[in-house]
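Take a look at this single chain, the form predicted on its own, given in structure tokens.
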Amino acid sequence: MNPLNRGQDKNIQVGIDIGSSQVRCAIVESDLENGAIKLLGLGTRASTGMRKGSLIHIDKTITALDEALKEAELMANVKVERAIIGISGEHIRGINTQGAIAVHKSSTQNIPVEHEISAHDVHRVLELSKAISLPMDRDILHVLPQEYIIDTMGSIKDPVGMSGRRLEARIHLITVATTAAKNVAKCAEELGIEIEALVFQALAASLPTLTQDEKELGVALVDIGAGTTDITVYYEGGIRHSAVIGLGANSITNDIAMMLQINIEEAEQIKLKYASAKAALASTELEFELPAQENEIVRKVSEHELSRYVEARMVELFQMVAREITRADIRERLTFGAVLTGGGALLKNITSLAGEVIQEPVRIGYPKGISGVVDVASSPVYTTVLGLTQWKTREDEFNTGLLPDKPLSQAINKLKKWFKEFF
């Protein structure tokens, strides 16, 4: 086998997706002077090291991960020495909160003197603004500016260069278990990656399926994993909410191994070709054969019954993302509704019913703007682990930049200064 010629250079990025069911990496390049992506390897490999976005086997997790990076690079003829990984599980926490600053600092005659607002101003105003009391075992995850509002005028993305008295930043932030980080962290750097970055996956996701309209006029990502259902509500630009929910779609698969008294993945291939969402759109006379040991009756199910079993815990799932959505606080209706992504997406039926449920147009989110994706990765499966890769080059739509300090980036750096000392 030909050796690898080619190192990882500041062209090539990274996504790692550690999932509940799977592991995925992603290689691409970016063209710097015009924006261009293109996919240039992808890896997967099953995992049981996962359980609802946290890691309950290391050793397993490692392996997955090993055996996928090194699929992405022999695809992509890329050594890998660093990746953007991506994080979730029912631990991570987003909460609205804001902080205000006064920017004149003279005045003459008794007359205030209004300065103009330097990206000093928007640092401390933001150091502010996130200096919440968090329990010891949390960390800021991101730090997510929503709005800045000058003195009585609202609705600012950037404030600099403007004048006032006083600067108020409005900001989400995404908090995560330090352990749960750590750890995920851990994965990547025992095979020798160094992590840029650890990023919410509903952030990541939103990156290839949401366009800028969508975001400023109301839509909500809705991320349904194996293990977890990730959720962010977009309105004027900004994040207003985030959330995990602690069912995804291997929920549907163990009701239907469990009521039909099947294994696991028979149950999962069977969910996959037979089970809609909605079970009135599902036919009542065509049957299927369930699978069988030797000498035992042969038994069928239409596939109205066993969409029947589906549809209630779809129900649940998206009575759960309708009460995130209404925690937004948002007055007025999202305009373009909830997008929906991710491997649960794939069920049959699965907007209409969400529709439903949610009162709002649902679409489902597919992987856009990267060359080269059609063919190889254009189901919604791919879009987190695709959107880690751009990740880098697409930051400063989150305005996460203007913080001079990396939340987390101070935990990770104990971890790869512990590896160093222990080897």
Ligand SMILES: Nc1ncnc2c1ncn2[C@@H]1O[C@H](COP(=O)(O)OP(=O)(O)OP(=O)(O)O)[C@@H](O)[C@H]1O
Contents of the next structure:
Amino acid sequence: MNPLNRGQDKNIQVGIDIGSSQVRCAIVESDLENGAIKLLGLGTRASTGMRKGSLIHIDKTITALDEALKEAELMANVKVERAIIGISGEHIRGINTQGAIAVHKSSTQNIPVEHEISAHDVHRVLELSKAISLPMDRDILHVLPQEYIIDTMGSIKDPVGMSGRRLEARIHLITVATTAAKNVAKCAEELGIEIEALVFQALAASLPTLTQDEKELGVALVDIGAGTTDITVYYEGGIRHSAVIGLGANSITNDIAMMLQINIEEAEQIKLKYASAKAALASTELEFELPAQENEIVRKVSEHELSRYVEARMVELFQMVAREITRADIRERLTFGAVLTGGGALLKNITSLAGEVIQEPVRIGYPKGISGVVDVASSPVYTTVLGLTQWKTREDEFNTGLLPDKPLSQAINKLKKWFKEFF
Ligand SMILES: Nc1ncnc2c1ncn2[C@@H]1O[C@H](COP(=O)(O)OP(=O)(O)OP(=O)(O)O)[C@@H](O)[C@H]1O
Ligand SMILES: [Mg+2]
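Having seen the form predicted on its own, could you now give me the structure of the form predicted in complex with the named molecule?
Let us now look at the entire complex, which starts with that chain.
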């Protein structure tokens, strides 16, 4: 039997997460009747062509993606034709903006009459809100409505059918550098994969991780990857802030290599085995030997000493995270604090340190709600790729249901145009 005799049916979704340390592909199947999602295939390959979310070597990335895809395809017995792709990098910016329109129809007596708000009015106000001036080299990736305000009444999610004179929309816009988006898209296009959407990685990671209560009462999803830390802050069900910090768990490895004068590969192994985000919780007595060349004296370092370097770096990172959370400009505290995902979330004692620095409750985010995941993809490193597979079915949770033309489809159409023009 041909192992890939099944094409990509409508109910099969594919996510591609091209990270700085790993390229990951996931294939899931959604049961159209009961909404259940099942993981069919997963593929991972070391990623050497990405640095801090930016492509530095396209051929290496395409090869890694090709291998990861083949692994997932074989496991799922599905030939991938379309996929949702994650994007990150320091070029990503999130901004809050708003726009307002008059909804009343002026009557003959020149007295404003209350008017029922139509979908057309919502489209108009959203078009106005997102019409910010963007430099030539940037594009809007996501338009994420936060709330609508009718006259003085705020916190409205769906204003269609309500009455009022003035309609205001508050939205969160995520923009990307055009070249960065183009390059990520090219990797998949080169392999003949149609891109259904490009999605900010932290948005995707929040899908299988956060609960509705967390998103309503306030939570920050903090994805600590190898090269970047991606953040999205939720409050009252909408995105209030998003940011990418150009510091990830690889910085710890680099620090260890420098402080202990060893190579990166050795430092990585030591980090995985002995590092703790809190030095006070690491033993001063447990010592490990450093890799030595022949004729060199064997050096020993305690877990406590190692963890001092690690803690210093993580304190710096969480101070930056705390600053980003304040930028969300939410008057109250985030009831649910921060949820950590990505490989960096696996560092020992990280929740304890993060809680101390950002002064909020902290938990680790594991992917939930997808069957078959427990066996192979239960780690926080899979939240992004699994979230990408859910994007198409759950995008409306970001209140995008009323958008006249989903910006993602606009961005994708633009990408298709580029490909026609350039390749
Ligand atoms: N058990 C662990 N303890 C400490 N660090 C870990 C552990 N497992 C993985 N990491 C670190 O997590 C990082 C990889 O995380 P992840 O796989 O989420 O990155 P990525 O998605 O490829 O990168 P990015 O999101 O920045 O593009 C590496 O720096 C790795 O050393
Ligand atoms: Mg990642």
